[in-house]
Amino acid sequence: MTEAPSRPVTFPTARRHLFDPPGEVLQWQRQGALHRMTFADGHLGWLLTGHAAARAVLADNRFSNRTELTHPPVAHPLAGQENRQLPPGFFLRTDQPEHTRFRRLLTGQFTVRRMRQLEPRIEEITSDHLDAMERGDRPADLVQAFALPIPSLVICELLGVPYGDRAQFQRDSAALLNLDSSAERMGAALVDLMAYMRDLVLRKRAEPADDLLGGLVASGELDDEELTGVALLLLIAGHETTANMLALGTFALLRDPAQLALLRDDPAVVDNAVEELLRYLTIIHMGPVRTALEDVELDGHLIRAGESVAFSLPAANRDPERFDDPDTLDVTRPATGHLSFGHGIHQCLGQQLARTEMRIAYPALLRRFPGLRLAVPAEEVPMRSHMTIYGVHRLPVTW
């Protein structure tokens, strides 16, 4: 048995095997699920690993998301500018009030019944982009084909971005969120975007459209600065994250034919095996950071006020604690309960569009190419790992 980490430990990210988090977070996870941490700008903190202390810290509103509260984890590019730089209505780094006035104004376009309705439109895209990739040439790129064109244009449809601005918006959100990116490129593509969706609200101002975004101008709610932010935050996680989910989870599928024959084969699976993935996978992996406004104990520790508490969700999604034989992906094992989505009111907004992307996406482009396999030794293929959404930068396939 692993001993528990004796002084501050650093956040890990080095990886030993592709779908894994790194070997030494699931070790110390074993000895507990809270452990002294030393943050990138030398705060001393604490790493959470644990599934059950995650999902309280998350639903505890004595721990703040406010970006001037939190540090970094790891070295970011724009460490403690990030609150200078927000649009106000980047609402994922705010807490109750101020949260809440955003949410409200836009969780009903994101339920259940409203995700059923985009779903004969959302076909309509999976299977207008593997009809061109049926055409293209062999190998392809399956983020370029598939897993990057699918979200980004429901997402564009949805909020009413214009589709053709498509290069632009991926090419600033990728620098955005790659922490070896220069300051000065991580900060240009930030105001690249704000001045981006600052003109399309202003042009949803001047002509009214009957979409997402001109809905929340034509509410009046929020001046223009918010709807900015607002718009912003919807758009990078609206394509980044299920594009990322798409690619990895056929790239882990791939590499187990048992369990990609099962999902391909057998509708009934479906939807336990998009929980699995999000499960086995969990792109977001470094972090989220929340900070104490008081002191609180937790499992056996003082987290005293101002100390800032780091996430590994990929471990706390790996506690065999919750789930069963945790290091093995199962297609049929009903994984609910994951926090790739997080938990508490910062909980992902777009899930269930996330969700129903999925499930129509995976079957569809596995029952189309049956043959389908990598063009590429696995070794191969560009990880994502210093990303701050962890996935493939390209993922070559041929059938």
Contents of the next structure:
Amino acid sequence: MTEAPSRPVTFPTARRHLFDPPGEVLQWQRQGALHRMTFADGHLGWLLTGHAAARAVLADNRFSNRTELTHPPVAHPLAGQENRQLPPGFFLRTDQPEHTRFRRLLTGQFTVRRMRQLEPRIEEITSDHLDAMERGDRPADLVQAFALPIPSLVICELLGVPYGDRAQFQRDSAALLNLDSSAERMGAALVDLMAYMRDLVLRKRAEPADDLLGGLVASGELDDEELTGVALLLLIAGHETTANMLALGTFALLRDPAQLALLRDDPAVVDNAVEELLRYLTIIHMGPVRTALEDVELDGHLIRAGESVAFSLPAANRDPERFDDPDTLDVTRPATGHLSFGHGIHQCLGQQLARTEMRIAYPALLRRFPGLRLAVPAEEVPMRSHMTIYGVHRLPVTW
Amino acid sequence: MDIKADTDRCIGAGMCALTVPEVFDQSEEEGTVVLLDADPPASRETAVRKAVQLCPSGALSVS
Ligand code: SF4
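Pass me the form predicted in complex with its partner chain as well; I've looked at the form predicted alone already.
Next comes the full complex, this chain leading.
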């Protein structure tokens, strides 16, 4: 038996296995849901590793998501400066009722039904990229050929962002999410992205457009600064998340041919397989963070007002009290109820879009290339350990 | 079954419409929950309870 940590821990980031959270976080989880943790700025708060407790805190409005109240779990180049630079429309980091005002303007665009209407276009985009990959060189980098461009093009079309500008915003958004970026580089990326978006917003004001951003501009509900923030949030979120799930998910499946075959050959398994990949891989691996607005008792501990709680969603999604045999990838298990899209009022706005993209893209890829395999040893695949969203930097594949 | 949906709490995440499309939909404009059938047949009870459980905002209840 291992002892519960007696001294405050720090947020663990060193992984020993490609798809598993750092070993110690799983060990701690099996001893309790809450652990004292020292944040990167020295703040003494909590690390939350249990599924039930994570669900409870994420849905509890006694905990705030406001940037200026939360402490960084891991060293962040922009720590301390971030809240001054984030535009007002970055509503992810607001509480009710401010949050509701933004969210309500957007939810109608991301409903289950809306996403079904996008299916034919997503299928077309997917098959175009598979065609190009088939015609191209082998080995190919699955990230550049497939995983990044598909969600990127989809979100650009939906928002009304010119896809031709992608080289710039993909580079800046990658720099923004890279914890190894210098403060200058990250700050410059944020400034560039905001300038780009502000310019786009102004263009949509001048020339009304029939896309999401055009609709938001026309609604008259938001000022230009708010529109810039909303558009930026949606562009980054729409890009990086699904892209990393597609590449990392394919990598995990290539390492587990039996699971891969199930997903490829049985259409009835696809929806659930997507949920299981979301659970098993949990690419949001460094947070979120919430801060108690008042004293809250949880799981036998007292979280005091002002203390931050950092979540390990990968650990929560491997909680044996919630999922049997949690460290096994099993595309047939009941996997819904995972926290990969969060929970509570901030639960991912784009989750139905992400699901639709994954439900189309994984099986299309695996059916097009039945002989798909890694072109390098698995240990040589560069992992995104120091990025706020986990995944692979490149995935060399052949077929 | 007596299902209640609180559109003020709803954040339009769509878990309900995804889980039991026969019972829940989302409005075109705001994306918030629309209850299609407040008293569905007993055969849907398990799915409805699952939707209530999955709803991130606590907008749904069933008794
Ligand atoms: S699951 Fe809950 S929050 Fe989401 S649309 Fe349905 S009622 Fe609203």
